[in-house]
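Coming up is one lone chain in structure tokens, specifically the form predicted on its own.
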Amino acid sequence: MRTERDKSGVLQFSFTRTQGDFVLDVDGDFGPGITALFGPSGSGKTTMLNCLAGLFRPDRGEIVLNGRDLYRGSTKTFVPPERRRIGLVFQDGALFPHMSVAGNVRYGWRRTPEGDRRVDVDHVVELLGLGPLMDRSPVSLSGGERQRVAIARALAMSPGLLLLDEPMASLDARLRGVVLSYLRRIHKDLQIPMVYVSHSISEVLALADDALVLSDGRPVASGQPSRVLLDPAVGGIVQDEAIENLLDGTVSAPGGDGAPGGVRVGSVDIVTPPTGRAVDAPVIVALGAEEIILATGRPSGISARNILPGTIAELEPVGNRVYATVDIGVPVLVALTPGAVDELGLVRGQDVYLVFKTSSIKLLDAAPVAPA
């Protein structure tokens, strides 16, 4: 059943996709940030996401674009792929192995018309640190610098839409941080709109201002990622994967020589394994939410480190676990039993506190700061 959307929103859609026995059947709405398209392998999600592009054609329905409609069934209107201004970055990156990475940055900037280009693709070289990179071929490249350089492509022509599917599927931790970080970077300072496909409830926590959850080609759930995702609507998709929280940091220590290092979030500063990095060098904290153990008054005597006062902000039961959304100063998700809460007597408002071991946290390599 089709509901009236509000029709401000950047890319508004209603169709309908066949393909053999699966029936992807959507509608939306989604603003000018970053949203998630989450769900379970075969949920449809890919599906969706080639059918903004236009390399699918929906067998009904609409997809309008800034007011633009790329398709419509009703007036049999189509744009093709070419025509859509969208880019689209795959999970290989799929770069031009023919061309150097400046022919593939600026592949898709010489086929937009001069008019149309608002995006100065010497920016996007700085703002993805690839200037080093640009004479170099394609097959010399790490996969972090292939996702890097397939994004700059996609960014080059101006697009009103950025897609990406699973870009960070195929990346191990350590670049994971990386083009997080750089994600978040473009968007901040282009401010283009982007469509993030991912099955990673961290990803989507950490990087999407939306969500909306798919499941057997249909949407159950949509609307601030730390509430779709923990809501009980789609509770079994989530519960059986283990959430890390990602958190933007900067060594304030690097530690060593038997000493901790020391990383500052926001206000906070975390103790943490040594960092191996210099002091000020951008990272990202990854800590898992069942690592953490939630106190209803300041411990002592312990040996654990990290000791840190915070407000539960929310309380969402899924499945088995309830996840506290307790705020530091930055929102951390915390796993907890229904017992531990019922026995804590937690409520939302309630002054806590998080306590962890720097064992448990991972660091992840960040984008490094762009150039003033």
Given for the second form:
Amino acid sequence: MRTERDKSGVLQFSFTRTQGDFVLDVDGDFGPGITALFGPSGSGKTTMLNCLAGLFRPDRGEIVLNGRDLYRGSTKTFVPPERRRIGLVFQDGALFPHMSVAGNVRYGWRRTPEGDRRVDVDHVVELLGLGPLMDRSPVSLSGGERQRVAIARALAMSPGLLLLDEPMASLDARLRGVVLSYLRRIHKDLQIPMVYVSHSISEVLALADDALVLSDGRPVASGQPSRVLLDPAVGGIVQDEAIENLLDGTVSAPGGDGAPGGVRVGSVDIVTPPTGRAVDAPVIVALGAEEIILATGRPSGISARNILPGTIAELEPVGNRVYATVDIGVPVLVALTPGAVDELGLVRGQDVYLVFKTSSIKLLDAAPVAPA
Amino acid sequence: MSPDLSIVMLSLRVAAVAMLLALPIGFGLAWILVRKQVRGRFLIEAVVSLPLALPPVVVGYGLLIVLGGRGPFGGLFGDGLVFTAYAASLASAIVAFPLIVRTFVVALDGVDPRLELAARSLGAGPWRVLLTVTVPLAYRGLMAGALIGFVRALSEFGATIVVAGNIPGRTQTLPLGIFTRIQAGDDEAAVRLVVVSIGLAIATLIAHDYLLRRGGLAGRRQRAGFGA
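Swap state to the form predicted in complex with its partner chain from the form predicted on its own:
So here's everything in the complex, that chain up top.
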């Protein structure tokens, strides 16, 4: 918990809201990066976003964005949603069906005072690859396209904070990679702080700088995602999900005709199934944490094609698993049994090898590179 | 102006004034019923629907008592509303009101409230959300409600004759004019007005269809999306 230290983030909050039997009681701050709001369904994530956006009114407490009071119970301050400049992306996009894609994207921009327009609509459209869709009706779009339009619509009003409510919940795995890389790109490019609701640990690990874990309406952990999500207090949630590493890369060898593919992730080359993509195409490597074997020495005479050296950065026991974060240039999460950790005598800082088969890898589409 | 034409003009005016009264109030009430958690909702709905279930004559008699010289609102309008065209409008408005509210409720219920919330978060105040999201999305249903209300007001008879009387040139609308001519045995004049009445009904339906077609992007996109 970070409540003891000084709140210094972009957004500071401390509020309570009661809805029937459910009580949301949160306290904390969000930084300028991407913060993941994590927790099982019914833990209060969406209620919290709605309070931040001003769609719900808290019972008491305070919400302060960049030094401006958005809500303060003691002085009865309540800034209505239309004057908060907080972008909100709904689960399924909530696009206006009676407007074109362009009409949707410009809706918030039009209502932004000229002096507050820091984001260029054309730039956002290009960043999210929406150019060819602008004249279409939202009802004719695919799920991934809808989410991109919803994100563009929220960005076009130059929000001081972008809230995303499980933007990938309704997308299939292939599209998740695309939206994920678009979100990374947006954040890098526009520097808008984001709060990202998710119940996928893989997504959170791939995207977020920070994480806040809610359980039953209360924050139970916060901090660096790989630490927080593996926190024993959160263990109950983690055990339910097969964690995947989602690694950004570019195709180095397309493969095919019996030859494997290759993807460069950071400074390492990973042998993958044939990519079906051109060289230099952006791609996301999905690799299950359970699929990786950890060896203390370089194994020989082994059929697995990927043997990558790395260093153990973290070892976190969670339930009946120990999660090792291994730095191979990028952090990779490996699931181990406590028995294996004891037997191998694994410790933090130890040099190890990651071993995994080509067939354990799935390749996901990443967002195409925006034209320069 | 021929007496027939003046009857038609009066009928249109009475119905138009009735709509001026019933549509905004009906919209407001429907919006509250759909979007707000109100206590005594059942009671409100029952009261609103009552004129639908009662014989219009009863509604007219009720109005006569309330607005009449000895009624609680009798002195409110100088010589009183009773036996004026405004009384005819009021009677028509009340009889058409349940049909309008019921159709509006269905229309507004079809608008996803999250779209309104999304518009709020994008910087639109409540009134702008109403004009740019709620009304365009409910357009077809709202048009249908307005049409049904207008047609009902045009054909109002029972309540009107009690509270507004049947004064030629002042309160004698089409249905009353037809009734009077039938009573007088003037079949030719009655049939003339019946034909006018049918023409008016058809014209209203055509106007409604035209307004739906040029419902702008809203109508077109909705048809493209859900009509196919």
